[in-house]
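Consider the single chain below, provided in structure tokens and representing the form predicted alone.
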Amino acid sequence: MSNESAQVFDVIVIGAGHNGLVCATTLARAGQSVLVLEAADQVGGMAITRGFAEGFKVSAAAHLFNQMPLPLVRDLNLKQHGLQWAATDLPTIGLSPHEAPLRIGDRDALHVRCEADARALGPFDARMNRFGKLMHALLASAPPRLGTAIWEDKWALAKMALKLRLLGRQEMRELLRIIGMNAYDLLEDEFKNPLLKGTLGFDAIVGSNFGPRAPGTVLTYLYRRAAEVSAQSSTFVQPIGGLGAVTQALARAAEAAGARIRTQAPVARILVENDQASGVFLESGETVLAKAVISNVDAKTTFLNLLGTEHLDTGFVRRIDHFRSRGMTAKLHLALSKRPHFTGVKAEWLGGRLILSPSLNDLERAFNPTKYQSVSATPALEITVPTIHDSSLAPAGQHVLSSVVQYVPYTVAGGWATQRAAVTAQLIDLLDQHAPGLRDSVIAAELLTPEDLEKEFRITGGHWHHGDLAFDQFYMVRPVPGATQYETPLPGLYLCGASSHPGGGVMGLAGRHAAHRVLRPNP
């Protein structure tokens, strides 16, 4: 048994993913005593880089940065901790069998193909960000509650109304009507192009459960567009070392805090004494006390696993096993001999991020064959060549592919493990119908399906959030009554993962807003 099962530290973060560093840098600069506990190897979570072919590495999960508050970034020193840029302001290129590929934002280009959207998208652009810095008001900060006599909480609620207010009474009734929504018809509505409609959104269901045509996708729009007024950036970083090297940047800024990190110690349980979180026991057989403890893994391992049902009462289980956790996003790696090139994508593009979804119509069907456990044979894609600017995840002359794959589901009829060969396949003669030559370039190719992202990630279901963005698992009660404000039903015990508010992407808020939490006064 090590030393540190006989101390006693301020807090316990179970989890070295992105929030949970952020969350343990926090509270460490505030003179906590903090021990983090990673059951991987290394930390980073779903925002690491690792190898999946020999000389191959690439970012596991998330393979895109543009989401983390650019205060948030400066304050933690990222940069002074080695984090720095392969490239910036990475173009979004919308591709399609049926016409050239479309640069978004290229004005010029879009004017070409129809006047109508090259007039509309500015105005549009303008409308949503202004949407956008109202919901990015919700996300910097812990969500109050309702029917309380705290003055905080009705603050809260008084300046979110006032936000709304200030919109102005047309903009204020124009955001009333479209947030439930469903994206297909407010693209419809504003566009005729389909590649353009198509590009935009693919945005509103990336990392989501739901097709375009699904009520509130509207609401996961404006939830991506909050998140980027939040980096104050519009376009998408990458990061030298790839996503992992966030995470790398995250854990040093946490240890220069005084956080103390431990890779490898998988958490068994969470300790309960009278009736109160007072550690954890290791999978090691250690015990580690702890005055309070904070979970980054999803709400379901938390509450389910971890702390045990026996500790809660049946109506707040029955919430969290109704908790919708279920991933439909699945990523593929393609390590490759040489470049891939994209028919009518310019060099200066590739680098980019290529968006694989030429209509919502396209769209839309690639989500129908998930409600019967299958895969469409056009699943939309979200493509990144990263060593057009990140040499160093691939031998010398050689390129990695990374991919998001919308839609897979958690399950397939016949299971994986005779379909994952198959749909590797099938997705692999997809991209080479727009990169000739592809197929015949691939040296290996990894798929993680929401089941595989489960197994690795420890995260049930394999959702990329955790669980839904939905508005019944948004803002003030996400995940469930009774857990929101990062606190649970048990004193001493905090979430701080992606399960809570704000939600999934690699932002740091929910981290940073659980530190605060546990760090405010009880009322």
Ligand SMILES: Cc1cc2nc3c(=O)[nH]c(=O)nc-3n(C[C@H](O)[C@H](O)[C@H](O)COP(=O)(O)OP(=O)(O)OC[C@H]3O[C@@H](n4cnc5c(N)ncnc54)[C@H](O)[C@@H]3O)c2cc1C
Contents of the next structure:
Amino acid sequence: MSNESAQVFDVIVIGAGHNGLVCATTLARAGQSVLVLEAADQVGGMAITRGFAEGFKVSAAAHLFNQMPLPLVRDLNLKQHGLQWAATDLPTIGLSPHEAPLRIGDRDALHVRCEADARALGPFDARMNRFGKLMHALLASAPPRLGTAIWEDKWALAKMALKLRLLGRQEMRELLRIIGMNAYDLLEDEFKNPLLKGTLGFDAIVGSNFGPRAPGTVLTYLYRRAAEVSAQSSTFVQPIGGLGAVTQALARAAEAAGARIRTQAPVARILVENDQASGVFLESGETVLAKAVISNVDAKTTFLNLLGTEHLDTGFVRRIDHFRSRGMTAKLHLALSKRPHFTGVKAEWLGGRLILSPSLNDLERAFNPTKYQSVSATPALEITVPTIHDSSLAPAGQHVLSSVVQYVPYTVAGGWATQRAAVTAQLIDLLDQHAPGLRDSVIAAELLTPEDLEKEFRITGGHWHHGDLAFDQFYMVRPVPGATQYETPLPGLYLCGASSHPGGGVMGLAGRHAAHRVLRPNP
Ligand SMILES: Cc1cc2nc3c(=O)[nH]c(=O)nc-3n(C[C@H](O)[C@H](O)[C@H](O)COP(=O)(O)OP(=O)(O)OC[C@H]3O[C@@H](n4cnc5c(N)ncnc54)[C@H](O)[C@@H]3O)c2cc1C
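For the form predicted in complex with the ligand instead of the form predicted alone, what are the coordinates?
Every component of the complex follows; first up is the chain already shown.
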């Protein structure tokens, strides 16, 4: 019998993803006894660094850090717990087979291509930042409940209305006009240069299941801007040691606050006693008891597998079943024998974020084949070469290429077992067109499809956000009515992962809000 089995904890957190760790730290600091149980052999969930070829390491899913609010980074003392930056202010560079690479935000370079766009970019950015700030207020607090008599909910709604009003009549009207639009139409209205539009459009759809013409993609664009406003950064950061260094520092923060963390401890079931969550049953056969259980695991797995439908009413089970959680974002990792050279990309840009989304039409074309369970020959890519700033990730003189691949369906015609090699080769060919000679320098390649992400991270569907960010799965109704505000239909069971508001990205806010909810006395 382990020590834990003899004790009743105040809280068990299932899963040591970054949200589970933020939640655990917040609760432990408030004096709660906290046990974190993680199935994998290391903490971090989708924000880990691990090997993928002899001598090569990579950030396995998340590879750029730009969404965690600076006050949260400071409050958790992540720097004191060993987190260091390899590079900050990483530039975003648009790549295209039709025109030279474009550094986004470089107005002089844009002016040479299109004067009108160079003039329009500043006001567009300023407006998106204003709207991003408003949305930041949504991200930064737990969503209010609708129709309650509780003053906190009323106050939160009133604050939101006031913030909207403070935008002024013209801006308020503009926000209401565009919020339900698609990113394609918005960017077409604003700009002319295809590469500028394609690169900006990528940020509206990355991690999603939508093409740029889908309604709601302005919402997802603003969500991204809001997260950046929240992080007080519109640029990207690369931690030394990859994204795993962030979650390692988070784990140290949790332990310093008094939380206990166990890895290789997969939870098989959530225990229920007297209609209340009372602990967990591990795959090892061990039982650990707690007054509250908080799940960092996605909503579908939490309710349908770990809790069991027998504890839930039919309507709720149907809603959870319909929570759209199949991912369409993959990850490609390449071990390279030498530094890649992308045509036209300046040496100082190679350590940045290279976006291959030459135009909005190309982006839409990259999406189209997924409707028929197939992958475009030219998907959109977010390429990084992390070894430019951090040589610890590869043997001397060699490099790692880490690329988000948008769009790769969960299920592919013919099955991934037969299609994996062909899609990987196709992606390497595509990269070779922009970085001639890259193909010959590939020592090893790893493609993580949404199905692989599901298996490795135990997340139903392998979705970036654990479930689509769309109007019907957003804010006050995320993940589904009946499980919003981090509470669930079962007393004592809470959610703290990306399935909850405000969704995914290495932001930590779902974990923080969930902890506050658990600590708040019942209204
Ligand atoms: C390809 C890809 C690229 C991405 N790139 C970026 C990026 O560059 N920047 C960014 O900010 N975000 C990125 N994201 C999104 C980001 O990685 C996720 O949204 C975020 O990591 C989710 O964190 P989480 O803590 O909510 O959940 P997760 O990280 O999914 O953690 C859940 C944890 O629960 C554990 N678990 C599951 N089942 C059990 C069980 N039964 N018992 C015990 N433990 C269990 C899992 O092992 C895991 O550790 C990317 C996502 C993907 C898929």
